[in-house]
Each structure stands twice: as C-alpha cells, then as structure tokens.
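First comes one chain, alone, set out as structure tokens in the form predicted on its own.
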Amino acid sequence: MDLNLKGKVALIAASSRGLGKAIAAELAAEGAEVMLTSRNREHLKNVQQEILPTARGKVEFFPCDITNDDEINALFKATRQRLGNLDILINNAGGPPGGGFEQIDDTAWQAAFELNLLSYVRLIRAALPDLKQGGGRIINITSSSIKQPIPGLVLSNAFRMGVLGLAKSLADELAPFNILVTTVAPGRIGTDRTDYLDQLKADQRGIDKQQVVNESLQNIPLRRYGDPVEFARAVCFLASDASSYMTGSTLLVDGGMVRGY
C-alpha cells in the first residue's frame, strides 16, 4: 500500500531516542521530509546520520526544549525555512518520573504538566497556521495508562488523560480544516523508558529486574515486549492517507496487554 507520505513535512518531538526516533526513521523511509528535535544537539546529529541511509526525503534537526514556548516558535520557523509548511505533527515527550501520590511534590507535578501536557498544547498551537492551509495530521503519543492506570506512575496516569481529552476536543474543532487528530498508546515497548520503569519496580520490591520483566510478559498475550519499529509503523499508518476517515480515535499498540473494551 502506498501511504502517500512522500514529500510530506513531519515534525517529531523527542526524536533523538526511543519511540520518537523510531517514528522519525519510518516516516523518512516512507519519503517524508523529517524534522528531528530534542534538547541535545549531539544526539540529534547522530540520529540524523543514522536515519539518512534509508531515508527517501530530507532529514533535518533543530534542538528545542518543548517546555519553552520561545524555543518552540524558533523550531517551527526553522522547519518552514528548511522543509516547508508542516503536514504532520507528532507530539511526543519523555515520561515523567515514577512514584505514588504521596511521593510526588508540587515541583514534580508542575514539571510533568509542562512536559507531558502543556508542551503538546504549545506544539499544536504553533502548527495550526500550517495545518489549516491544507489539512494534516496531529498524532499524540501517550501511554497505555489512558486505558488503565499503571501503579506507581501517578503523574503519567493524570497527564496522559489530559492529552486524550485535548485530542477528543480538537478532533471536533479542527475537522472542518481536514486536520485529523489521533492518539497512540504504547504498551510495553523495548525502549530506555521501559527499562527504567522495570528497574524502578525491581528496586522498589528488592528483586532482580529480570523477574519484573518475566512478570510483565505473563500479562502480554504475545509474550514479548514490542519493538519500537512495530510501534512506529502504526504511527505511520495514522500519518498517511490510509487513515483518512479516522479522527478522535485512540490506537493501542500493546500486544494485547490491556484487557478492557
């Protein structure tokens, strides 16, 4: 199937590692013009060089702290200058620290709000002038916590749901401009973030990390963690013309882990 992504301009937040990096690589391989961004210039440069051999479009990078509105505006200015007007916005951010309610202070709550919810608001606001011209895609990366809360991750449980509510509202408001808004929720995907959470749980329980992994696998019908490429392919589908009648939707990529309807 031709996804018709060739020449589309895509900006992927938090794309120097993990799921963001995998999404950027897949979009570039499909022919999209890709803008990488994260706070670390050296990491971005390395990812650019890694992606270029399989890319069928341009791959650029621009460092940006997505909790800083001025830096976001500079990012979009650079994207337009180097690649043209935006067609696809992939909202993504590193997960907030783990911990239960009584372990989290106001500083951590504020930081998680700015990183995992307000940054999405600001990125969307900056993207709208481009997307309103010819339609496009806004894809929000969240977590399986939008379907069932994850113990010990109160910050993620709270703010990922905020992103879901935002996406549902925007799907209605932006439909007249042919801007489709979707949410993608990863389950246990093999990234540094998943490794961190497994180690955190192991440390809290005083057990070996592999025991935590084995227990997690028992809750996944496919009995394995997902590969970031598998997740990225699902995102590419939503970014493409193949998903032209999907908006306001939520897609779980979790190997069957979430049992709820």
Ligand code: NAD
Second form
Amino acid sequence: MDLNLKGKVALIAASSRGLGKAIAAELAAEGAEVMLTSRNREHLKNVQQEILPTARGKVEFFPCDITNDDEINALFKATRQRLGNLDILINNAGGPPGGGFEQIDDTAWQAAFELNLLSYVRLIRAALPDLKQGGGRIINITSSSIKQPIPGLVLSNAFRMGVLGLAKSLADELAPFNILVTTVAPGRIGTDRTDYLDQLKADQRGIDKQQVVNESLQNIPLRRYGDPVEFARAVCFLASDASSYMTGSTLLVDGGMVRGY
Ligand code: NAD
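Pass me the form predicted in complex with this ligand as well; I've looked at the form predicted on its own already.
All chains and molecules follow, beginning with the one already shown.
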C-alpha cells in the first residue's frame, strides 16, 4: 500500500511530546514535510533533532500557543513560507485537568473550551485556504471519552463531543473540496498524560500508581498500554492518499478497551 505522503506538507499541533511527537515522526519518516509546534522553542528544537535522522522530508518548528489566534496565524504564515501549501492538519492539544463536576470551576471550563475545542476551530479556519486549493486531510485527536465517559474527567467528556460534532459538520461542508475530516480516539497510550492521570487517581485513592495501572490493564483486552508509535501509524494512514473514502468517521486506537459497538 502506497501512502503517497512524500512531499505532503503536514502541520502537527502540540507535537513537542507524546502522541503529537510520534505522529510527526511517523509522517516525516514517510516523507512528509513536517511543521512541529507547541509553546516551548527548546523542546521543539530537541524534537526536531530527534526526528531528523529518520525523516525523508524537511522538519521545521515554530512555537505557538494554540489558545492564541494571533500566534496561530503566525504559525500558518511560517508554515507556508518554509514548506508551502498545507495538505494535512493534525489537531491535537494538551489534555484538560482531571476532576469530577464539583471540582471544576468556570475558569477551568473556559480554559478547557479554549484549549480542547476552540483551538481546533481556529486551526481549521487558518488551514482552510490552503486545504481548499488541492484537497487534504483534517484529523482531530480526541479521546475514548467520545464513546464512553471517563470517570473523573468531566472536561474531556464534555469538550471531546464538541470536536466530534464539529468533525461531522465539516465532513459535510468540506467534502466538495475533497477535504476529508476524521477523528482518532486514543484509549490508554503510554505518554506523560497517561502518567499524570494514573498518578492523580493514585493520589486521590491513597494507593500506589502501579496498582492503578494494573487495574487499568484489566480493562484492556490487549492487557497493555499502547505505544505512541502504534497510535501514530493509524493517524498516518488517515492522513495519506491510501485513505480516500473515510470522512466524518472515528477510529478508536484503544487495544479493545471500549466495548460498545
Ligand atoms: P501530552 O501531555 O504528552 O502532550 C501534550 C502536548 O500538548 C505537549 O506537546 C504540550 O506541549 C502541548 N500543549 C499543551 N498545551 C498547549 C498549548 N496551549 N499550545 C500548544 N501546545 C500545547 O499528551 P498526549 O498523551 O500526547 O495526548 C495528546 C492529547 O490526546 C491530549 O489532549 C490528551 O488528553 C488526549 N488523550 C491522550 C490519551 C493517551 O492515552 N495518551 C488518551 C486519551 C486522550
């Protein structure tokens, strides 16, 4: 199967670590021209150096806080100047803080809206002039919470559904431009985020983090957390020409964790 990613320009939001970084590395290894971005220049520079040895295209970086619209516009300007017209937008962001409904105040609700929903809206808006020219891919990274709520993560449970609704609307509106919009939902993939959530649960219950991990594994048929590379490969497929008839759809990468149909 030819992914035909060579020379495609891809912007990966929140790519200084975890899932975003793994997606950027996979796309670069497949020959895409990659723009890395997150808030910290030093982190981005390190990721660029890490990815370059296996990259088969350019790897650039530009710092941007994706909750700031001016910074997003500067990011797209830099991407066009350095790599050319965008073909692939990967929307991704840091996760919202953990907590149940009564632990979350308005400030946290507003911050999660800006980070986990409005940033995707703004990134898509900024990417559309490019994507409309020759078609392309928009891939939104969300969470298994789009299929079943995660206890103690009310912000994720609420805002990921907004991303899903957005993707479904856009699949309709952007199909005439051959822009395919998909959603990828991670279950438990081993990153700093998973670590943070396991530690949070352990602290709340006064138990060891390993016990939380063990309980989590009992709920995953494959009995392990995913590797970010395994997640990134699924995203690469959706970003590629090999995926030409999937739009508006959602792909779970969760080792079988979600039991629903
Ligand atoms: P992570 O915490 O390891 O990485 C988050 C990335 O987001 C970092 O690069 C960070 O610098 C960047 N970031 C945070 N705030 C930003 C901002 N304002 N502007 C620009 N960049 C910003 O998280 P991850 O595990 O890679 O997960 C990525 C997303 O997927 C998160 O939203 C997370 O909640 C979600 N998710 C992950 C899992 C999993 O198993 N890892 C499961 C469900 C959902």
